[in-house]
Every structure is written in structure tokens, then in C-alpha cells.
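Encoded as C-alpha cells, the following chain is the form predicted on its own, with no partner shown.
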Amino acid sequence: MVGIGRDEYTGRVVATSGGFLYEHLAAELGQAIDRGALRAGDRLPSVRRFAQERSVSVATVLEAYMRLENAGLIEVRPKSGHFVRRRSALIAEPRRPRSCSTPSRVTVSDAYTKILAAMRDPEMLPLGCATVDQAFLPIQALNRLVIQVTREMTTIGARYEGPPGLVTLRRQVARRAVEAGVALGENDLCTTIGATEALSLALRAVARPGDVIAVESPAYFGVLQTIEGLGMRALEVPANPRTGLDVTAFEDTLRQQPVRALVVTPTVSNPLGSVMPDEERERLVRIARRYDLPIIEDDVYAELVFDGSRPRPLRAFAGPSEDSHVLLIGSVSKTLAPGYRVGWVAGGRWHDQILRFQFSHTLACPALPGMAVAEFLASGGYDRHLRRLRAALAGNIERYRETIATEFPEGTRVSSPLGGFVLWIELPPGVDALQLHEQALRHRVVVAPGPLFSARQRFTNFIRISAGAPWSERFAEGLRTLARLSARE
């Protein structure tokens, strides 16, 4: 007889000697889980169809059964049955950064340029790449409304669409942020060459160089690029890998130096995906409005939440549009069509600023994609859309864990997002993520390093992998690739 155990150093399902003859079938199916015959998601055999084949009792099944569940190999979903576990559902999320009590200077790591790189280059793995695969969007359908709108309007092109912008599509954009309990009109809005532009012309409205702007630890590297452009200074807020940004450690910081605005991603934050509770929202929005402190919000990944909910902006618990202290930025950038540069952003009490510094700086946005867009967003395709993405990108994600649970070396954390589509990995302590960076490029293969993402160079041993592509065997390798080069480090 044979019983069920792990390796010491492994953690593998082992024989053991002795043991009675559920234990034997336990050790049995762990062992075809270890080796991925049994797969995850794989349903297991009924009770009484495994009894049978085996010439065991039904008590017998039951008890080896109970053991796989004991050791998490297993689960069971009620009224369908004994089910392989998912290994991503054991692996530890990426722990909290510290506090950090001074501002910096923002300095954006030169592997920003040669992840842009790598986006143009065919030949690369773009698993540092913050975009969806062109796969997954309704491409062919906004181009067909690119050619009704050209043929319909034939002057289209003939004048700028000075600020705020195309008023169909502000029009649409109001209407989805009424419906997520946003009490946003059309003349509240001011349309954007993406939310890039927009986080540009709100941190223009509200700061000047020199200026401290609090951001959430880790941050997306886009934001740190924009405050270094602009000559300001980040003050990094840390955040829970689950909950987003720790709004007692800001009020922290509050208390103890000046700030001159916050930045925040409070719905799927890039890169942790998380997703903040409503009474965190509001007690944040209230923090702000008793310092007078402007909040910039990027609602991009809003629409990416895996369960279709949509949680409400701050800037619904923020009072009226036009006094409000929360500057809205948004883009569909992450979820219909990222070539078309089409965003937005609800300026509040800045909004005026906004529109003068918008006209200073790009004069006008371009009028046929915002059209074709607008087109699309009426035509109630975006939430048919919507539903298939939100789908594929959770699969991908689930498929992404399940291979850096099984592949990559132990002590390897990797957040559990509630939307999106990217993963922050926290490697064993002694990896250093740009050499990864720089040897996983030698085998093709692009993972955005986790200095980028902390204005003083923080996260070492973290990178950061998009999942927005769909899965397929290349995609596997070069995880496969990454576990290697890990292991090595």
C-alpha cells in the first residue's frame, strides 16, 4: 500500500509507503495532476463512476477525494462535481511596498524607450506591452463607420474641431458616464488625443514645476513620465495588491507636507488590478475635499472589471460637475481602439483651464476618429463588445497564473487583478528585473521591468507582463523562457 505526501523541497505529490487504499488512489490522481494529465479545471470522475472502475467502494472514492481537497489539489463545485484546482488560486499576491515619506524627482528608466521599441517590431513577444491584441477589438467594424462617416460628411476635414471637442461623441461619453453614476453632461467634457493628453492638460490645470504630486506605489509608468515632463516631483503612496491605493497611509502623508494633487487609478489600477471598495472611494473624496486637493482619476480600465460590475468613479461621490475637485480622464484607448486616440476628460472647477491649455497645445482633435467612435458607442456594440472582452481577458489572465504557478521558481508572488489585463510579478528576492529585461530581449521576448513603475526606482525584483494578446503556444514558451531566466538570476 502506498499513501499521499509532498516532496520537502518540491512540493510535489510523492508515493509513501504504508497507508490504506484511499490513500493509494489520492496519491494516484495527485501524481497525474503533478505530471498534467489531470489539468487544471479538469472535471474528475464521478463517486460512484470512479468506485466502479476501480472496484472500490463509493466510501473509498469519497475519502481520496477529501484528501486531494485537503492538499488544495482539488475542489468541489456544488452540483457539478470534483474539480483539478487551479495552482494560480495558491500562489501569494505581491506583498505591499513600504511608506515612502519624501517626494523625488521623476527619472523614467530607459527601458520605457525599448518596450515602445518592441511594440513596432513583429518578431517580439510584447508581454510588456499595456494593449490589447487587435484579435480582440471590433477593428473591421469601426473602419467600415470610418468610410459611412467620410461618405456621409463629405466636408469632414475642412475645419478644426477646436475644445471641448466633437459633441456626438461627448454626447455618448456623457451618456455611459450617467449610466455609471457619474452625473457628467455633454459641456462638462472636453475630448482629447488620449488620456495621455488629458492627464497632460489636468496636471497643467492644477500644478505648476516644482510641485508635489502623490501617486500610488506601484504607478503606472505613463503617469511618472507625464509629472517628469512637466517638471514636477512624485510622492509615492502605497498601495494593496486588492484594494488600490491606502487611503489611511495618504492621509498620512497629508498630515506631514504639502501635496499639490493625487493621480489615482481607483477602478483596475495599472499594475496591480485592483479594484477599490466604495467606502474607501468616499472617505478618500472626502480626505480631499477637506485639503482642497485636487484628485486626477484615470478611469481607463473601468469598463475591464472581470464580472461586468462597474464600480463608481470618485468622482461620482465628488458633488456637482462643475465645483467638483475630481478630474475624470478617460480613453478608449484599453478597450476598443488605441491607434484611434480617442479620450476625454471632465475637468470640473480646472474645466475652463483646461479648454485654454488644450487650445494652446494641440488647437483641435481629430474629428474622424472621434465620429466613427461616437458611431459605435450609440449603436450599442460597445457593450456587446464589452462582454466578449471582459471574457477573453479573464481567461487569458487565469491561463497566464496557472503558468507562472507551475513554471516559475519558488518565492515568485503574482497579483490576482479584478479586470485588465496585466500581471504584476514579484520575483524571489536577488533577481534584478532590468537584467531580466535586458536577456529576455536577447530571446525576443518583452517584459516591462519594475523600476519603471516607482519614481525612485523601487520594485527590483518585480516586472510587469500584459496578457492582452490571445494565448497560443508562443506565448507559453516565452513564460517558459522568463521562468528560466528567473531561475537563473
Contents of the next structure:
Number of protein chains: 2
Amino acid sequence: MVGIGRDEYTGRVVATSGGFLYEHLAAELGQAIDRGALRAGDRLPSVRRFAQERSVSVATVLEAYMRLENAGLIEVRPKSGHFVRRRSALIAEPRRPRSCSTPSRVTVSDAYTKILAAMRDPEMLPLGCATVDQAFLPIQALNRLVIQVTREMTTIGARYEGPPGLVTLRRQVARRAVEAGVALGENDLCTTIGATEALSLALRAVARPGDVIAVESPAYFGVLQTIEGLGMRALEVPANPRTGLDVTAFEDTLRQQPVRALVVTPTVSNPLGSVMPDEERERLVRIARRYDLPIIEDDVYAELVFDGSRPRPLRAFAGPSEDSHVLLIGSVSKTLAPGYRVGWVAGGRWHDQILRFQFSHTLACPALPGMAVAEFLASGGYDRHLRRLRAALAGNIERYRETIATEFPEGTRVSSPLGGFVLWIELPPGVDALQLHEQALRHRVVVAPGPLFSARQRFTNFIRISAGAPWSERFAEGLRTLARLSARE
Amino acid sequence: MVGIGRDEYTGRVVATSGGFLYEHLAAELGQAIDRGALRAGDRLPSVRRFAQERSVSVATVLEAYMRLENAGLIEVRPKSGHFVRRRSALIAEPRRPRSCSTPSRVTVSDAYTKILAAMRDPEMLPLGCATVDQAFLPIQALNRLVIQVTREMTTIGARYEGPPGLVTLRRQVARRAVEAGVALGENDLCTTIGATEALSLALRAVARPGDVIAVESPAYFGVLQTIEGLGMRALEVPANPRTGLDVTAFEDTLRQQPVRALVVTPTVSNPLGSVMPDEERERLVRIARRYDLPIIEDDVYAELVFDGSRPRPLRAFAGPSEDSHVLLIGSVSKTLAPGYRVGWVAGGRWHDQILRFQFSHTLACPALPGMAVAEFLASGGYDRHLRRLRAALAGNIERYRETIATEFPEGTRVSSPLGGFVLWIELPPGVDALQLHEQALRHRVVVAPGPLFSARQRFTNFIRISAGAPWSERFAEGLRTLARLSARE
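What would the structure be for the form predicted together with another copy of the chain, rather than the form predicted on its own?
And the full complex, kicking off with our chain again.
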């Protein structure tokens, strides 16, 4: 005798014992959904028609549908009928990592160089790198601006635009910051080679080799690499899948040991996609001030919250700009053009030092890409583009989640990001993400293995995948490959 | 009774005692030259005519002219007559600094930020920054290439060109390196944000904070700033005005104390304009190998030797590429477009480490400027451009030297560079270059004060001026202003 149940982790339909007719019906439908014969969004036959087809009573069908609804497999839409629910609604989120009190030298991994190298190979399915596909970017408009700028400012390449960099760009960035609630002027900003240089300069301004830098756990591996490159140590503080850095755990850490700075992404963290609530932001800024601790705030995903809100950066809670202990970092690499390498930093108290460091490490940013971006920001086309991009990415994320929920082995969990375009996948215990990464490469699929996101090589059974490209059968196939490889491990 | 003599330092004509008629004549002509009544290149009256005019014998005039010739004031051109020599041929070169055995933390000076800031002010006379004026650069051709590249490679900005960077650019740079005698392939190279990032990455690859880095004295202040920015110490080794780094003094230094690396510009050093002879290059490479010492070779001026020779880089003397202890650095900032920020490094033994550091500090270079430069290098227009540029700069340098020789106070010495476009001026003892720099700014003239070129703030009575802009009355006036300010000090 069968009935239906749901696996704790995956929400996958499983048969349970039981003998009533409605249980058999429910199990049959549940398995059809599970096999994909009925797909998310499909309408089930009407109660009356199904009862006729199967020669059972309306009450039996109603009871079966109710079971499926209770199991989360279908949903009732008033006046429309019963529909198969998205499977992704059922899959659990990855678990929050445990606290860890020992700072570590970051261990270099080769995985990230492979990820970057694979990006240049068009044969590779680009699930590894956190960039948006060109199909979602306003490349045409930017190209037109490049040509226009080149024609109008004919001598733009002929001189160094030394620190703090192009004033036109700084003015536009400051304007948008003010709109987001941060009192910034053009003189509070320095343009950089993407957010990566901004982070490197900010870290060097506030800390020395050997110093301990607190990071979210999991953390974007680029942050860890930069910390490593500067000879500093990373201390991982647990982050919650929805709300980001655990501020209480962070405060505990500060009580226990010397920390020199915090690097944090309050809005759409990478890889979790979490967004820190305003109260937590305020609390974090207050705590940091009490400990005289600089916060380096990575705000690169801030425009990509799906609901269109633009959370106030920590910097907005941190008092006057020139004396701020929050160093705000941004770029257009996630929203306009990664290859332009246009970023910025508002260094607060460390602004002058950042200008000096930039002078001695890159001397100046190339003017042309910055000029084109400034023109784009000034045009007003940016907000229109962002609205479209957010909608496209939200749809994408749901599509990827759905496929993961359907295809990946039991015990898989996946993040439910509030913005951005990456998913953090916890695979069943025992799956080795580094091996999976290697095997996937052989199938021309690139993913970012979990240990990259930890200075201590935790997250051995996690991977991050990017959902920044338009959905296609190629991506579906890539995900199925990953699912197969994960199941085999 | 008067005769003529020449001041030891300036070559300025001075009267000496003596009573012969030819001595009086010679003194009179010499003083006319000194006052500028007779100018460089002017033809003197023929011997016969002058004898008639003055009612003296031809022998007396001949004797007077011979005296002037011996004093270096005039020259005989066969079948043309006697001509006033360039004054710049007479002015002495700056003196070689003494050795100094203590490495120093570099002391930061604000002067360089003022120099950079002043660059953006079109009201300022740009004698401070070592860049070539746009009038000498092929900006139009580059702009056309930018537009062409943007049209043809429409998605060039849409992805990261992570380390080692654009292969098209690396291929062109490798091709030119091979022509210069260095066996380099595209895989030996990494593109960078100008030579400044290349230097920063190279230094970080070979040394740690606190390490001692040997530099030429005087050294380009950017090198000193980068060393300072990385928390390393600079040790100055004397350089000769014509042949650059004193290799014997350098070897003595290595015997006496631990040195972690050498940064050197063998071809057209900045500020001296020296070119190291091949035998010295070979010797330097051999000595460094014996001490297992990495050499960071700054080759950015290598295409700007006036006689069109392209000296083989040290790297050419240093064995197979992948194991080389010479890290070769270059850029197009001195020859094509400073604002493009296109440079490169061939890291030899440290290549992989440089790629990793770049990944964590800038992530990637912007693709568009590099692509335009690669196209330009591939076009063959580069060599044509370089020929014109060298001729223009050589003429410029002579013009500036001439004016300095004529206008600056007694005791002034000036370098006689073999290439490039900067002049290193030793002002009379007692002139304070930092004060001069400040006063000049008030007259809207920017110069680089000597102490910037030393980690120990030596060269207190030196300045570097740039002769990278087409000559005009504005520059003549600027030099006269500097001369006046120097005389008043």
C-alpha cells in the first residue's frame, strides 16, 4: 500500500504505506510530478473531469489533491484550479556554518585560475564565474558611447588621469550614492580598476601583513585571495543564508580576539545572495565604531536586489563622509561591463592613503572606459537597464533552482538568493566539490568549488554556480551533468 | 688687459688678463656670444671681411677665431666658415652622487601629488611629468583603432580578460622583444596597468616588506614610491650620467650587505637619460646571477634612444625565458598613450606568482585599450611613429639644453641624455629645489624637485624637467622663470 511523503532535504516525492484510494491517486500524481511528466506550473485536470476519467468520486480526487497540496507539490489558485508548484519552493537552504575562532593564512587554490582560464574558452559552460552574460548587458549602448567619447574627446588617451581619477565618473557615482542614502561627494571617491583594486587598496590602507581580517563565511573567494596576496589572515564569521553576516557571532569574535578590519557584503552577498536587514546594519556599524574597527563594504551587487529595493549601505549609518570608518566599494562589473574594469572606493578616513597607494601601484586608471560609463550613468539609461536586468536574473535564478530541485540527488540544498545571479549549493555529505569541479571540467562545465569560499577549505561538499546567462538547453544539460556527477560521488 | 676664458661649470665666457690684439677681439666676440648678440648657429663674418672692417691683419682675426674655437665657443665648418657653437655643448653634466651604504625607508613627499594634480590643470606649464605631449603622439590613429575595435569586437567589454591578459597584445609585445634580441613568447608575458603595476607586481613577487631593494641614484620617483608603498627599503647605488648604474659600486654593495633585488633602467634611465654599454649589461647580469639576485628591468624608454639603436635588454643576456632572473617590464606610456595604461611584464621565474598577484589586486586589465594598442603594433605604423618621435625629442632636448645653458645661473649643470625627453639639472649649490618647486608652482610652472629622486632626499639642488612638449615661447618663458628663481635663491 502506498501514500506520498516528502524527503526532509530535497522535497522529493517518496512512497509511504497506506491503503486508501485517494492515497494511491496522490502517489501516482506525485510521482508524475517527480518524473517531470507534470511540470512546475502545469494545471492538473479539474476535480470533476479527473473523477470522471478515473471513475472515482469527486471527494476522493479532492482528498488526493489536498494531500498533494499539504505535501507542497501543488497549489490552489482561486478560480483557476490546481497547479504543480515549483519544486524549488521545497528544497531546503544550505546550512549555516559553525563558528570558528582561529584566523588562517589563506591557502591558495588553483581552482580559481582554472575558472578564469575556462572563461576564455567558449566551449566551456560558464557556471563558474560571477559575471552576467553579454546578452543581459547594454553592450551596444556602451559601444556607441565609446565611439562618441573617442570622437568628442580626441585626446582622452594622451594623459594620465591620476588618482582620484575622472571627475565625470566620480560625480555620477556620488549622485547615485546620495540617492541610496549615502552623503558622498565627488571628492570622497577614487576610481579604481574594478572593485578588486578598490578592495586591495582599502585593505592596504587599514591593515598590515599578518593582521586578522574578519570575513563572512562563506566568503567570495576573490576577497580571500586578496587577503592572502597581502599576507594578512582571514577569520571566518558565520553568515545566514538570508540575512548575511551573523552580527552577534561577529561581536563575540571581537570580544575574544584582535581583529583589524571587516570585509562584508551586506547587500546580496556572494555566494549566499543574502541581504542584511537595516537594524542589523545599524547594529554592525555601531559595534565596529565601538571597537574602532574599519569596515570595508563591498556594494557591487547592491543594484541587483530582485524586489528593486536599494538597501542603504552600511556607510549610510556611519556618520560624516570624510571621517567614516566604513570604506565603501562599488563597480559596474556586475551590471554593465566586467571587461571595462570600472570601480571605485570611498575611503572615508583613509581616503588620502588610498590615493597614494594607487599612485604607486597602478598610477592611473585608463580614461576611456570610465568616460563611457560616466556617460551611461548620466544618460538615465542605467535605471531602465537595471529594472530589466533584475527581472531577467530573478527569472533565471528560479529556473536554475527549479532544475536543481528536480535533478540533483537527495540531500541537496540550495540557496534562495534575494538578488544577484549566483546559487550556493550544498551537496549531500560525502560529495567532494573539488573532485566534482575537476570532473565537471572534463565535461566542459565550470563550477566554483566550495573550498574556494573558505580560508580553511571548508564547504568541501558545496559548489557555487552562476545563473548569469540566458537559460537554454545547454545549461539544462550542464546542470544535469553536475547532478549526475554529484550522485555518482 | 683682457682675454677670454671659460668658467669650469657653465662654460660662460669670462675675461682673463692679456694684452694682444687678437685677445681683445676674441673677448669681444665671446662676450657678444654670451650676451646672445651672436646666437648658436650664427655665422661669424669671414676672416677677410672682419679684418677689413676692423683694420687689422688677417692673421690677427685668424688667431682670435682660433682662440674662440679652442674655448669651444665657435666651430669651423669646412667650406662654410666659422659658426657659433651651441652653448649646450659647453655646459657640464651633473656630478655623480657619492655611494651610500644605508638602506632607507622611503620618505613620502607631497611634491609628486602636486605634480600629478598640476598635470590636469591646463594653465600649468607641464615640465614636471615624464610624458610626451599629445602633439607628438599618434592619437588620431589610435582613436580610429578604438572605433574600429569597438565596431568589430562588439562584446569586448563583456568579460574579464584575466591574467595573463589579451593574447593579441602579448603576441605583438613578444614579437618586438624578439626583434630586440630577447627570446620571449606570448606565454612569457602578462599585460598590466602600465609599467607601474608591472613594477608593483614584480617587486611583490621577488621581495617582502622590510627587504632591501637596490635602485639607481638618482632614481625615478615612481620606483621609490612603489618600494615605499610595499614597505620595502631602498638602497641607492650611484649612476653615471652617461652609462647609468655603476656596476662596480653595485658589486661592492652586494659584498657588504644583503640586497633582495635590483630595479634598474639600463636604457635611457630616468632622470639621467643614460644608456648602459653592452659589456656592463653582461657584467651586471653575471654578477646578479652569482648572488642569485632578481633584476627588475624597466625598459619603458627603450625605443627612444636618439640614434635609433635599440639596446638589447638585460633580459637578453640572462638565459632561457621561463627560468630568467631578469623580470622585464615595458609599456606604451612613453611612446603611444599614457592614458591607455597599457604595460606588461615578463616575470621569468616569478611569472606564475605575478599572475596570481594580479588576479587578487586588479583581477584583469580593461580589454579595449590593449586591443587598440595591439592593432597599432601589428600595423607597422609603430616604427614609423618612433622614428619621427625620436627625431622630435632629440631636437627638443637640444633646444631645452641650449636655453638652460644660456639662461640659467652660473654653476648650473645639465644632463646630456642619449634618449628620452627629460633633463636632470644640477643647480648651483645652495639652491633649494623643493622651495624652487613651490615658487615655480606659483608661476604656473611645474618641475620635479631633486629630493623626489632619492629615498634619502638627496639632490636638494637638482630638478628634473620634461622636454616632451613642442617648443614654444611659453616654454622658453617657463625656463626663464626657473632660471630667475634659481638665481634668486
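Just so it is clear, the structure is predicted and the values come from calculations on it, not from any experiment. Positions refer to the first chain, counted from 1. Definition used throughout: the rigid core is the maximal C-alpha set that superposes within 1.5 Å between two forms.
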Superpose the two forms on their rigid core, then report whether the C-alpha of residue 79 is displaced by 2 angstroms or more between the two forms. yes
Is_shifted residue 463 between the two forms (CA, 2 Å cut-off, rigid core): no
